[in-house]
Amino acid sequence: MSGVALFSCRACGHVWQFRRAMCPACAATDIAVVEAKGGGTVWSATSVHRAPTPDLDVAGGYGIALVTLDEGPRIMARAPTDLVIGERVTVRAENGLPTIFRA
């Protein structure tokens, strides 16, 4: 598994990625905490050469992309640098950060 958390509304079936005290699709409050497979595609991408902290200063930059995983959330996650918009990809937990590895 991915290790990176979904939110499912457990009335409509909706999926989403950050905490939230109801289903912003429908209203109810019967949430449950799903782990997402992993698998997604690439929506945007971009490599960053300025890092907003030291730890993230790496040679070359570092890339950023949203990914629309199988489930539907789009979340945002580290990636290589060489993305393509409609890429297919896995995207796991590392250190806590969800990281985008070619499929």
Second form
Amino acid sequence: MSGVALFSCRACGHVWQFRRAMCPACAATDIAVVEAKGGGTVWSATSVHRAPTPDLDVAGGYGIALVTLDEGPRIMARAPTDLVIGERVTVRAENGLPTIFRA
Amino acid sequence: MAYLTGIGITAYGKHPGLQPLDLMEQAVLAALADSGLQRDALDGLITGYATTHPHLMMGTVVCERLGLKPRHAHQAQCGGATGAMALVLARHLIAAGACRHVLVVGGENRLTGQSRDDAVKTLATVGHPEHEVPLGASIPAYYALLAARYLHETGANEAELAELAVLMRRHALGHPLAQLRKAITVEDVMASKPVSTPLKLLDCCPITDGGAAVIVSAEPLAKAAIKLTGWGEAHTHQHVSEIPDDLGLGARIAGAAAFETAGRKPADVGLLGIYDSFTPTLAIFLEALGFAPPGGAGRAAREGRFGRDGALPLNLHGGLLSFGHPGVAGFMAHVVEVVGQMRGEAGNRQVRDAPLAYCHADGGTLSSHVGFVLERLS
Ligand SMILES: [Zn+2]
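Counterpart to the form predicted alone, namely the form predicted in complex with its partner chain:
All chains and molecules follow, beginning with the one already shown.
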């Protein structure tokens, strides 16, 4: 398992990441916390060369990606800098941050 | 029933020593002079926020500074769409009979009022505090993710996006109030420093000091009657993590509503003022709104479609990408330009007759969309 927490609607099965008490798809309020299995597909990716804070500046940049998890939700994660859209990847929490590894 | 009757703008660029209220005041004085209205005729005010002067009550702060005693005043916050949102809100206040002359104003010393690091850091906090900001994302990074997706989906390439930056710079060249007035080429854009791939420095709008004001009235005044005939909004998500798969969805919803309320169609438009925080922002909007084919905005720019003499003149002041982006006043400069062009007051930038225009802005990461149709009635 990935250590990445998600929410799942017991009424319609919709799965998402951001904390909320009502299902965004069907408005039901019977919500379960589930753990992402970790499999996903890269939806988009970037290498950040100008960091928002100087302590984050890294030569060559650092990767951030949006990955569509197999459970459905798209989440943001730290990533290698050379990911390709459509690539299969694995997501795992590292130091509390979802992090993408090549599958 | 709602007319844009007064426009005012400062030079965009560096105004060391001037605070947000100073810039707003300059813009308001210009808008009052333009409209011919006396100060006491202003009975409504909507101001924006300023990141360099966060205040819980900017609306009344501005009223106090200007000596206004309006029947309604408040501060609107909708990111980059704030100015557009405020104009549509002003129209609603007038339609409701609550006000007759609503002043909309934004201004900020975003460039000289803080360090570059502070500016970038402040803007980055627009991301999700738990799931996005801790990853080290920034506003350019969020738009870079959308840019990469846009390129992937449409097959357009980075050089084609660069055409939009070149076009905006060409338009800014002749404008005495624009921040960036050195001609650039596609090669310059491609060779500029990477900010967040695929975005290079020249794909991104600059940080700017500046202010702009627009007066919305229940009746036309002395100048040509520019009526706000249609409006539309869409709020599809806030954080980029939750953006719909369809990048253009919000723009399409807002644009369709604006044209429907105006009783017009995109083919009626002869002039555009479209939000262009980054080159892909502009491309996504032009294509979602039907002003360029999917993936074809950059090519259309290269072929002259959006030039002064093209079929659809676009951001003739240079847009956010070259005229500059001081926050709330950023998109208001588009409106000032469009109104000036529609009145025939644009001097050496003047397009052929342009009686009908469409304007569109977004706040967040394509999150909140506001579109409106302007028509000249006299
Ligand atoms: Zn549900």
